[in-house]
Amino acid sequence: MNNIKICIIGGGISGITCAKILKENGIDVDVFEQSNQLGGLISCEIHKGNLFHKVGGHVFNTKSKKVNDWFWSYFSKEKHFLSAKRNASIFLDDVFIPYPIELNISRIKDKEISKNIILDLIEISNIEKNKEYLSFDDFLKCNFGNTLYDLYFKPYNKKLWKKDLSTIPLDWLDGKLPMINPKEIIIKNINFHKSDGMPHQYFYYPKNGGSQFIIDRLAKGVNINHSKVFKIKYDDGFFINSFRKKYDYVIYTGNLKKIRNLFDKSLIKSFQIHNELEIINNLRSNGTFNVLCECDKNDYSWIYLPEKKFLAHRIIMTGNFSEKNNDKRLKKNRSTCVVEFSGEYKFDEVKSELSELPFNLSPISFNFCKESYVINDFKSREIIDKIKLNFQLNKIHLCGRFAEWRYYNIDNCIEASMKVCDKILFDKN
């Protein structure tokens, strides 16, 4: 077992998790990460004394016992983390409506709209739900009704995905939205039961360093090569760039659209998936423009912004996740947050909007990530799964949000990494 050598491309949460698990099992592992900083989408930086989640605000929670047990074998809940209850809200018509909106219908400012939402729910609750949903759009209308769909779900999701919701399949949805039926929504509103029962209702967050602390701690003891991989040659094993070391397996956690250009053309040709590889060039994703801001103190964790008048789709109150995320020089009534915009913007385009948002925002820094949210259609999943299986049969494993083109959070990435490692270890045993 000690003679096996594995190359991992990408030093984000998926790549580092794979490296850690394989190293635990006595495997010789090298991670290639082109950036000087590990973490990928979950990386953080300090700007003017404040922690900046450059792409969103990443926390840890999971419903998987296997992921939970593995993760906490490297961290102490008491020493390293803070536990918190999610306090999210929807800013709509200048009112903060607790999340999820469907369980807080009475808080909607326009009472005629509230009434119509209830009438919709009564109507759709009498319809048998024994059909398969045609799309994400169909799922939303059938479970929440047209009024709530038009008020919140449609504008928010169109802002986020920048795509016709009827062209988006449901496979990304597992664990992301509360799966609650219309009758339950009505009953919970009557009983003032505001819990959606989702695993993300509670989360853990590092006391220091944000999600960068997670990746840096997991990477301890892992061999990291901060080099860009531009060529992978195969000759009875894999050779990276001009290095002479031969690897038995490659785990790729980078962008799926770039993978064909890394390998020998003869090797890729032998896979007989030329048409599929052509199709993945058209896969869509959205970037995010994130602005680190100083803001008024509050007790929220996330604020969702569905209205068209705002370009931003959410505010992440990262300064509330841990007090140590905030510069000590901030005034007592001030904190920090990250305002997130889906798509590519220039700072001048979004600067004026910050003054229109709540909490008296004052920008500190900004970051544009070219690709953040993966977007699937009804054909892409089947094609990607075929590519993934084909590569796997040739000892190349795809793992992570962009390698598998799935909307993974930290726990999903860890779970996917475990599955890849289990396959490799099973093969060699």
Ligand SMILES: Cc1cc2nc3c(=O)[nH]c(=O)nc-3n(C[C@H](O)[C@H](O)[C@H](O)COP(=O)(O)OP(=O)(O)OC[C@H]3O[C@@H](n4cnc5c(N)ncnc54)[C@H](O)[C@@H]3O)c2cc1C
Contents of the next structure:
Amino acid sequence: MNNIKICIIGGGISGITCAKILKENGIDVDVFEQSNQLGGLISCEIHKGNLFHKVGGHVFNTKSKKVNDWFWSYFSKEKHFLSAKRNASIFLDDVFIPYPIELNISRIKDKEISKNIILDLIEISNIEKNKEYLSFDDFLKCNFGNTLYDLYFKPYNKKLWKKDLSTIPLDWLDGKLPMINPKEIIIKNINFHKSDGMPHQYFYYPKNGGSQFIIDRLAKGVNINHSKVFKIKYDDGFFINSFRKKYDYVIYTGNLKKIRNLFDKSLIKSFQIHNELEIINNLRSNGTFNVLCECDKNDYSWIYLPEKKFLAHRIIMTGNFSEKNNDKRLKKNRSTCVVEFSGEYKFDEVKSELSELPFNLSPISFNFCKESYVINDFKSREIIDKIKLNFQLNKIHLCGRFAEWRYYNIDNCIEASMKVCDKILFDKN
Ligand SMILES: Cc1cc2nc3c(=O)[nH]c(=O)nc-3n(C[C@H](O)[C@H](O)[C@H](O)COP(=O)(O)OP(=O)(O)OC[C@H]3O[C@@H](n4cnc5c(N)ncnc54)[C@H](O)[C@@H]3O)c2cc1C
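And the form predicted in complex with this ligand, for comparison with the form predicted on its own?
Time for the whole complex; same chain goes first.
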């Protein structure tokens, strides 16, 4: 068991983290990445001199000390990164309301609506909370009231998830939204302090190259094979495509729904999860359509767009994350940003909307990513965990956002990768 060989499928943050940790523990690892560029969702390209986060705009932060220590052992905060304060806003009724909206109710233009939001909050703050929320929808209504739900939470989240919110379970929310109760919301609206709102107030961002810099630096020294894995045979070890090298373990970071056709049918049959694999076939995910634009200079980091009249749900001011993201030839009063649309669009379908949005946007480039947001339903978690365990018992580890079907951020992916590596290293010894 000493000279074990491990094959990692996928060169996104999950795959590269696993590779780095295992390699540093003396293990022979190969990463297979189908694209000619590493990074998966966090990959970036230069378009007309500007950095394009092809999927949204990626910044790094974490609450986990273990992840933090590991990450910063490869980078220098001072030399490689910039630290920025989040400055997010909601664009509603032609005004910019600081994020989160529930703590800035006086900034809502329609005063009748802000009055009704406060009345709702007073009413729901008197209701004894001893129930479990039935769904995401139930959670939002119970905590923010129907007026704020209808004004902001429902339209924004419907755009993003493209799904009835009462069919979305709550577990993906952990740490993603500030969990404060209606009474606190009312008090904080009177004594608002800027640090009240966000779970992550500050973030780090590379001086050069965006998140592509992160992945490329982490991947230094890792053996990468830029091939798509389409078949994994099992014969007392794993064989990839037609390569002859035998691997003792596989770490899979691609889409969970594709595992069934990837591995030897006879091997999967022996796992006795036939029904579960059928069920996960119905899992849904959303893609995103992203448009890199030139825009007027501003000091925002994110702008949320809840209104139905816009198809887009967010503008990410990537040009503000680092000045180096902008082409040197841009005029002094111009910067760049990414406009994000959930779902599949053609450029012609969104072109006219860009001129309706603030900041005088002019498009530079666009990209459609087929798989960006995982969507869970009430049964899926248990089923996925069973599949994961069955694979793990057979030395196949599922790791990452789409392999585990979890609403992971970069830091969650690193944490999940650490767990997989700990397990393999423990088995080895
Ligand atoms: C719009 C958006 C914005 C986000 N913003 C942030 C943010 O600001 N901060 C943050 O921390 N997180 C953010 N996230 C989350 C973050 O992008 C993901 O958690 C993370 O990138 C997932 O990494 P991964 O390695 O698990 O998966 P992926 O990035 O999907 O990587 C999987 C890799 O596997 C490869 N692959 C798949 N199948 C095969 C095969 N058969 N053969 C070979 N290669 C294969 C793919 O090509 C891909 O490169 C955001 C996500 C989205 C969608």
